[in-house]
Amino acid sequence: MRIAIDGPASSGKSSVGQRVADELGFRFLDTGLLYRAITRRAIDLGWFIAPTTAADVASERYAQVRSDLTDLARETDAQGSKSSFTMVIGGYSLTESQLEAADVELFVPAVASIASVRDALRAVQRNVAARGGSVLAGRDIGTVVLPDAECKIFLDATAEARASRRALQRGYLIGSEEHKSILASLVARDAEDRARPVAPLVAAADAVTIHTDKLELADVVQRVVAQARKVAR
């Protein structure tokens, strides 16, 4: 069985997906890490030196960068098994701290907006899903990557609820400047993800939507597991 979990940034996709996979004995892949890996390498190689939006990277002056990023995507793989995947580009492994760095957060939306990059990474994601029971989390899994997935889930929550969760996870007070910055960033990311012409963020027509604003993580996990078992009957 293949379980596709989609949703906006900080909606709980990774936390839920990991726990669902653990409970079912499936492998889990957070597909966003693939885009983060490419972004990390591009930054380290000096390809991004100023804030870059999806509109910027679509312009003619970024044609060479788009081509180079696509080449990186073709060299990218998720190596490992079960939930212990490591992002590898051309034999170069990236650590979790490298992928979660603040500068990656700044540029990854632009990288993820490039059609040729998404096309190249689709094969990696499908390869993981083809190995057996799997849970893939992202923004276009149920609509583009695995449109025939047996179980599709869309996790949703208000930007305010998601910003509060992320702020608390990072040790910031609700109402602090850091919290306000996180909220503004999520609102901007939502707009960019939903409006992009390539694989926009949208729930698949046959996905089960779960609104997580007032739900505990364990409750969301059990709802997804129940849906998966229902589909498997």
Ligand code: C5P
Given for the second form:
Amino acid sequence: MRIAIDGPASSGKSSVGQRVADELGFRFLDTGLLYRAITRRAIDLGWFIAPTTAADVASERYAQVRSDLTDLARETDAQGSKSSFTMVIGGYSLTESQLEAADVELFVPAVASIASVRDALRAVQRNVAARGGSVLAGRDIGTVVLPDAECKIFLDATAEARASRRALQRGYLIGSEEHKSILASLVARDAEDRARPVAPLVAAADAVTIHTDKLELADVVQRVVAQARKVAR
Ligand code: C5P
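Following the display of the form predicted on its own, present the structure of the form predicted together with this ligand.
The complete assembly is shown below, putting the previous chain first.
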């Protein structure tokens, strides 16, 4: 059984996916970490010096960066087992705090818009899913990575609800500058993820959409588990 969970930034995909996987004894991969890992490495290598959008990386002057990012993607792996995967690029492991940094969120949609990067990462994701019961969370799992997944979920919530949740998780007050900047960053990232021509953020036609604004995490988990059990019958 493969469970695909897609949705916009901070819609709860990884919290839900992790808990669903624990409950069912499945492995869980948060596929956003793969895109974040490549972006982190590229920033650290000095490849992005100015704000860079998907439109920039599509241009001729970024041809070399596109090719270098694709090479990085080919060296990228998710190593581990069950629910704990570490992102490794050419033997270099990245920690979660390195992947969650704000600069990564600024550049990651541009990196994720490159078709050849996505092609290379698709193999890593399918490899994890091929090893038995699995839950994969991302943007294009139900549409592109695992189009024949048995159970597809699209988690949705308003940008305001998502930004508030994330601000509280990080210990910021609602209405604070940090909260405002989280909201602005979510909105910008979603817009780029939805607009890109390759594997845009969209619900698969056969996905069950769950609006999470008014739901507790445990309720969302139970709905996903119930859907997985229903399709397994
Ligand atoms: O889920 P997370 O916020 O960590 O994803 C970071 C970024 O990686 C997204 O904004 C998106 O650009 C990209 N991504 C993607 N496809 C996926 C997972 C993430 O394009 N399956």
